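Next up: a single chain in structure tokens, the form predicted on its own.
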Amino acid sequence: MKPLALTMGDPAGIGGELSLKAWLALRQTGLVFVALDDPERLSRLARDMGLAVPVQLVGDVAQAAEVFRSALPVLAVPLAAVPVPGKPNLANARAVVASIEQATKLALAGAVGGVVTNPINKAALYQAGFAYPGHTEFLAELTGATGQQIMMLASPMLRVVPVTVHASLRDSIAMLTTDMIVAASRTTASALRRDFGIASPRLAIAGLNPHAGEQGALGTEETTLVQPAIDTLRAEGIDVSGPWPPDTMFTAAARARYDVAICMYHDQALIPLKTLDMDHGVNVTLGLPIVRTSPDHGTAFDIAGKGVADATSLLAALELAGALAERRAR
């Protein structure tokens, strides 16, 4: 399996103490990444953290494979300012950013598996001047992917796929189309096809309204929007199922009968997977043409230099990571 390339995140979240502590967890186990990082931040986390954690520079990923059983290796991105915890520094964002594009142009030529990314802080980087929405924008954009690009949130217990995501709940709403449900949809399906091993993915389509609209008394866009979009997936082949009224349809009974639920808007989709599995969640974009995920979590400050971070939704990311790699190359 071909290491992973492990973004820096910003350098006053908990991404560094994350890193350090998947190395750990890691070291013994066979997967093996490479931190697109500033060697001497980490070594200095490690050593105010009182981690044994040895941080090697390495000059290519060859290399880092060859050390990581016992140091974790790190292509430099030199920060141009000592990051404080807890306190962004716009200053860092150019270093941010450029650990985002080397790990991408690595995975685009082949040298690593597939790109896992610590949280970034995106209104930090707005203040910078960076111009995309998030990860998945700008990720697009670097790997010249076409079609529509989606995030799936997957856990061991539940894979979601928003089909509006970073926009407020009234706008969610009114942008929404059936042509976005179907164009999500389609590539889900893909995904799951390709790069989870499900021969025939079912996908549960969630109503928009309480009820699902209650036929029309609680609204009218199931019969407007989402019926729409799942007859033209039903006559694609595609094994879909709703609208579910979306206050029923993550019970463990429903969860039984679909592989992802996709829908209406974000927290319809993120809240019913980070209240079951926080933990475990991994942030997952589809239709790119490389294998990138992310933990499901934000860059935490108000924890970031204290060495109470959980590593866990990390480890899932790159696990998840090293999975969906494998698969792509098979």
Contents of the next structure:
There are 2 protein chains.
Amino acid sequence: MKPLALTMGDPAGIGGELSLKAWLALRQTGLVFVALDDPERLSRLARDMGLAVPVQLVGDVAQAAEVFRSALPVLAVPLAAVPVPGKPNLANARAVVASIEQATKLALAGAVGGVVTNPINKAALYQAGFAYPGHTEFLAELTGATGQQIMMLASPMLRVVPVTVHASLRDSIAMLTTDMIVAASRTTASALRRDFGIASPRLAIAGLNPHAGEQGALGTEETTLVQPAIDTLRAEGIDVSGPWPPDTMFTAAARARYDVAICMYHDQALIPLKTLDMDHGVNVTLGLPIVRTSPDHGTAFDIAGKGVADATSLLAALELAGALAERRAR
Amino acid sequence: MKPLALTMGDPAGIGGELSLKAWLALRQTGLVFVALDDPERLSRLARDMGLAVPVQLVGDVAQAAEVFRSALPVLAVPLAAVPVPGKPNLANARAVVASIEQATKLALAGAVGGVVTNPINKAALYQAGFAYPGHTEFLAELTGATGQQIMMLASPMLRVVPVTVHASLRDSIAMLTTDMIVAASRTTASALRRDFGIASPRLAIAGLNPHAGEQGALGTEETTLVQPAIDTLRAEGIDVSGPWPPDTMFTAAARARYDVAICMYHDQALIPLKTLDMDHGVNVTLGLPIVRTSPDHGTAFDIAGKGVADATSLLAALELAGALAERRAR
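Now that the form predicted on its own has been shown, please provide the structure of the form predicted together with another copy of the chain.
Full assembly next; the chain just shown is listed first.
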């Protein structure tokens, strides 16, 4: 099995600490990753936090795989300034971006099985000239991806895909179209088949309104937008159901009837996912030519450098990326 | 402790079955209720479903309390037509309404400790001339309630109050005001103090947008509507926090920090409540002069008459009404 590439994320956030903790948790499991990071800062961080993690600079991925059992292998992405926990530094923005670029290059070349990204601080990167709304759009550009990329959040209890994501609730409703629902559903169905090993994925499509609109009394988008998407998808042979009343579609009994919930807006997807399982949520980008996952949290500047960051979500992201990469390699 | 009054609900729905099952579950617990229903139809239902429930016509609440251990006491509200499961009948609409009226009268007179309502079918009642959007508005009228009534959903894991309720998501956003958030929060804080025995209730106010608007990048309502409400409530000495990012405020750790979540729209409140605990959700109407609860589900015409209805939510509604009535009587 190929190693995974783990990016640095914002060096003022909890990413470095999580990388160290992930190595401690995974070193003897067979799952191998290489950090695209600054080896000196990781060594310093390990020492400061009292984590017994030997950090080893490596020259390539093959060497990383060899040393993984005895040290955290790092492909060097030197920082311009010593990072201060909680204080993002424009001087380091270039390295944050370079880490993502190099990880992606390794994945495109087939040297690693996939990319796992530590959290970045978008505001800091924007100031440094980064021109993408987030990781996903940058990765799409780097990989020359065609078509639509979508975010899936996956935990052991639930998979969700928000059709609209980072917009106000008002704008999310205004921008929602049948085509968006269809495109997100197609990408999801195809990814579940190829990467998740689900031969006939069952998609549950949420309504937008309370009670899924109650036959028009509480909103019309179910009739005008969602049902036409369902009809189109069904005609293509995709196993879809809905539009479901949003409040009852995430109970244990309801979840047993589908493999993924296609949601109309960010919180319709994220509330049930995080309410059910805050720690094990993994962000998976579907529609890229490479495997890419990330933990389901941000840079957490408020707790950076304190040694209290929880690596559960990053571990889940590494494990899921490993499983997806393995399935794709077959 | 005073008995509770339990209404009939739509006789073509699962209400009657639930009333019978509730009596079986509660007959020896000390919690007593009287059904405002048609005794013949309940006897017939018990026989048809093989439920060993002796049904006894009583003349008043005192007699109901006496017989409760040995039979389900019923104050007669005769039906005009024999109900057919799953088929609401306009001829019975008058009795459905009368059951609510009589239960409310008993509560206002202090003969019962509170009213628990079985689900009604609003469409059927509208056709029969019922001019209220639902139970709550009708009860407000019957009790001469002043001020705002609000719906709280309570389960052992979470209490939520949706500030906007039965409107499309688009309309819910458009109608949301600071005053509505303030009024709902005041009513909630006062009810938690008086009826729930929480001396200093902690209210968590949700944001409207993803990430609570992310400083305006994902919506402005947190700044323009929610924060002013928080400021007003805080100035009144109410313990409020927020605006919270909606997706992370319902985790176990977050829930431990508040007594009730004030939510901006129906599904923001109902998704976490039902996802966490589908069966034990109880609807409590705050802001009425009487205690009123109801189960958190509808008439379920699709399973009516089949003997498979789950009385868990009605039992929870009866138990909560009993607890609230007891506290109010102190």
